[in-house]
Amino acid sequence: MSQIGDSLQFLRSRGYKVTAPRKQVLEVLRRSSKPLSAYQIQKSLPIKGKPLNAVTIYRILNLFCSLNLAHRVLSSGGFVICTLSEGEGCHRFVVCRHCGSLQEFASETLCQEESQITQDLGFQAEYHLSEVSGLCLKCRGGQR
């Protein structure tokens, strides 16, 4: 099944309706290799019937983020579709500061270490956010 199909099936399994606006936003996120704001998503949507307003898009994005179907990228404030499965650990990003390309990865070990640190500080973590900014291989001229 496609990534979009899997996401739509996941929505249904959680009791959410699969609406045309939700499908459209998922499709725009899937096609993009860079984080997109709600307004960029709005501009990328096909003009069919009544256009989606930014408030509706933000509501959809908030739902997707709460279900880990999408993530907000801290450095840009944009949103990306989740490319990993739920069971792979806390999801993280490396973001190229030059071209804006993004790669998602997961590390169960990193997640456990962060949880232990927060517990040692008397804090109960509910959600982990992390990203690394730098230069991708392409922007470094292919040098490792």
The other form holds:
Protein chains: 2
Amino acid sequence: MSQIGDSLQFLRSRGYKVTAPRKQVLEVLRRSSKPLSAYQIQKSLPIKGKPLNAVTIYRILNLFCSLNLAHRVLSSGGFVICTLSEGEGCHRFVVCRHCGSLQEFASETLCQEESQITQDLGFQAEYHLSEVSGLCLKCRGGQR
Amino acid sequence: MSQIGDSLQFLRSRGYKVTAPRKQVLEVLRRSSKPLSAYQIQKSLPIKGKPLNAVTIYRILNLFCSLNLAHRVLSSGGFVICTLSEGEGCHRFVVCRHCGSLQEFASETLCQEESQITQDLGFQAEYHLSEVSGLCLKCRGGQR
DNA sequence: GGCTTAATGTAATAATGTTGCATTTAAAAT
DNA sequence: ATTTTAAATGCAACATTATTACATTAAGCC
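Next, give the form predicted together with a further copy of the same chain, keeping in mind that what was shown is the form predicted on its own.
Zooming out: every chain and molecule, the one shown earlier first.
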């Protein structure tokens, strides 16, 4: 049901306050299937009263990202809600280059392979970022 | 030796002119082991005469990236020279989170694995971006 | 050397992101 | 319920990154 409720609960349990701006940002992100920039989020907010301050939105997004409630998608510069469970693994994305829709995934195999390769280059891997670009089913027109 | 010569040759062979600004940007990138932003490149340029215009630098970087002579590193927002041969495969990076040094690599295995996973999500993968973060040998103090 | 077109310079502006300080408010304590 | 207070937000100013339109310059051709 209300996955938003879960997120709010999570915030509270970590000692963060549940505020109207945080709820609003959460709702906007939850409704979007594509990454949104801070300013896009600002425009998407309910027009009742004043819009949220952009600074506030940035701070909320930083908080959400630090808690893994949301992620920043580097290839598009936007933010998305996290759709995976707390279960470990680095969160990765595949994005449709045509419609911009996005799916999140994780893979222990990829992490291990990347760690091995980079270890051979002298690095100790800690975090794995990957964003795959391609075409989604819809944008291939069902064909191919 | 002068790998810069090779890059200039490559530009000429593709019908692009070899100009002073392009040589300068190439040299600055070549000398850096870390990603540089357009404005950092501007500051790094020889102080003889006027500095390069930032717009020009952006245009040169866009050209280099489109030809795979350089790459944009998303996790840091900077640009690096490409160190791999034209041999195919998507170019990936491992970056030291402490000193910022960077190594480029490619892996057919990773591409295949990512394509398989994202295909199961309904996507046809075309481009694979990955940036691994960790600690380089130096920054681990040789230990561990 | 002159010609032609690609490349660069200039100016203005948009988009994104950050900092310091004043004000407000969620939630705990009374 | 009221008070308290630390956390969160608002506000103003500003830094960085990036793009566009149009004028000027120069690389590489004859």
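Residue numbers count along the first chain shown, from 1. Note that the structure is a prediction, hence the values are computed from the model and not measured. Under this definition, the rigid core comprises the largest set of C-alpha atoms superposing within 1.5 Å between the forms.
Undergrad: Could you check whether the CA atom of H128 moves 2 Å or more between the two forms, using the rigid core for the fit?
TA: Yes, the C-alpha position differs by at least 2 Å between the two forms.
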